[in-house]
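We begin with a single chain expressed as structure tokens, specifically the form predicted on its own.
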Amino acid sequence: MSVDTGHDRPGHAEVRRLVVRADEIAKAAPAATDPARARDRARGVLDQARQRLDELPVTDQQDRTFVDTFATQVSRRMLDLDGADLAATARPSAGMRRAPTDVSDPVRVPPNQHLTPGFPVLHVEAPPTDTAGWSVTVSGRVHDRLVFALDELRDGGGLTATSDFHCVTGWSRLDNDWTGLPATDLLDRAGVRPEGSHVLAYGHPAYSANMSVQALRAPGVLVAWAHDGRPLDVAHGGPVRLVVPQRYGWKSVKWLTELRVVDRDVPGYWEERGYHMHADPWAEQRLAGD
């Protein structure tokens, strides 16, 4: 994959060097004694490139083009590394019901997704170690800022909805039974103001994902605390996570802490790093420009 975008400015050469170095490590990884560890090294170099991109001054369109181009290239390489680490998705996950893998319905399974009987775990940050006193806040362009303790969310038992989960790295898990509250219920209780058009969903410790209010009101979108009849474990986003079946999984924010209603489409964590703003799996909207 080419990393050439034109003449260098201060700081640009360092970003190019880091991306090229990551490519060299990733290319050599299959022959390494520990390929997974080698890919982790490549991720570390890409993280350095991403941090350097965040620090670069943007004074004109040339700077903006460079930053946008390399943010997308770094994200694409991260996706490739994650995909290379997911051989375990061909196996069931310990302690979990085996999901079906014999479905080929193109209406149900998006393009270039493979089915897994398990439920792989991918994190940006480490899971929380203390979930006592967990709450979810609805804030921003609402009539009433509300804070829901976990017991308040669970009051009444919620509802169970079955949906499929599609990860941007290329795997899908079918027939997940999620138990929780429809996200639209929380929005309605807070009262979305007329100018409220989008939502930033925040997760511990500093993660976020964006979507329209309309997307959050879609059928099957839940603030969920159970999966397949069991309390949601921390590894899969417990004690409470967002579930958005119509979008790639990075929009289904783990360890949900806040739904902030805003008046414009504001990029979240991965969107700022080159991922697609909308993230429709059937249109393969993985990265900006897809």
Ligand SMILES: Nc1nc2c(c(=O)[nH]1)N[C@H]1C(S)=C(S)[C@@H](COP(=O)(O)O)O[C@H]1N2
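Residue numbers count along the first chain shown, from 1. Only the largest set of C-alpha atoms that superpose within 1.5 Å between the two forms is called the rigid core. As the structure is a computational prediction, the values presented were derived from the model and not from experiment. Compared with the form predicted together with the named molecule:
If you fit the rigid core between these two forms, you'll see the Cα of Ile25 move by 2 angstroms or more.
A displacement of 2 angstroms or greater separates the C-alpha positions of Glu14 between these two forms, with the rigid core held in common. In the core-superposed comparison between these two forms, the C-alpha atom of Leu216 has shifted by less than 2 angstroms.
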The other form holds:
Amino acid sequence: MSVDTGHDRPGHAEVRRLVVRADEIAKAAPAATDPARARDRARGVLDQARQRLDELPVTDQQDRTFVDTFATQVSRRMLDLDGADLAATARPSAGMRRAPTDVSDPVRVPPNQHLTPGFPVLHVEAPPTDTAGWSVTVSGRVHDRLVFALDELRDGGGLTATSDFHCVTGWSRLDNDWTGLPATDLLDRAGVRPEGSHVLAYGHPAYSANMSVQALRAPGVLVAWAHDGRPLDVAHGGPVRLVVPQRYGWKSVKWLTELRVVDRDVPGYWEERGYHMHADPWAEQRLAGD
Ligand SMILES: Nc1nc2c(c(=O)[nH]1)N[C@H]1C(S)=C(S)[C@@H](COP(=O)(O)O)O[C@H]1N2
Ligand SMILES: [Mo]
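Based on the form predicted on its own presented above, generate the structure block for the form predicted together with the named molecule.
Below: every chain and molecule of the assembly, starting with the one above.
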């Protein structure tokens, strides 16, 4: 990052200083006695930078550009720190098949992703404690609002599709066998109205992610209840989750409750917090503006 102190406005230098400080701590973290704690300290410094950014007066385009640029810089560093934490815990859990990590084919791995043999668990808030009576609703701009009980979804056995999973924090797990119902089938059963262009997928407890109807109709996009031949762990989104292999993992909504068809692109949970609306891992669409 360029440190252009010549034209600095009040407060800008402070933000720059905090970001540089966070970088210094993060860079030293791997060699620290307690790397995770060092990364926490770096997060603390980035939080301060965020707070300063929120307080900065925005009077013209130059201010706006500064705030936007540094907000993105801070988010990106937070992502890197989260990725580093997860890399340390990305071992296969008991009974889980090791995913391949020695793939030399660069076409398999999006830029700046590393392969993990395990399946890190990642979510905000807590998993549901009671999943009895779970259902998935298809609603919004559809001809028939439908509520699918879990047994109705699983009726017929669904299909199994193999796909790779790419988390925006930097890990990828290859060759996941997901079993479920193609999301496109659910949309067809409800009947998408002509104006229905996008979908908000909702998950427990107040999570959501947006995508186009077209993205949800892509091959391999499943409403899935099994992974690698076993019922989906609650940690990984059981009893039922969305799987969207063509997007970063945050679009693969766990504990799926609803697919809501809407008539424009509405940001979901992470998209409201600065993540990319589209989230194509091959184009590295991690944060807004990428
Ligand atoms: N309901 C819900 N779904 C979610 C999330 C969440 O916080 N809540 N996190 C997302 C993110 S960021 C990722 S990378 C994947 C992680 O799935 P995993 O825990 O099975 O690895 O779930 C996605 N789905
Ligand atoms: Mo993620």
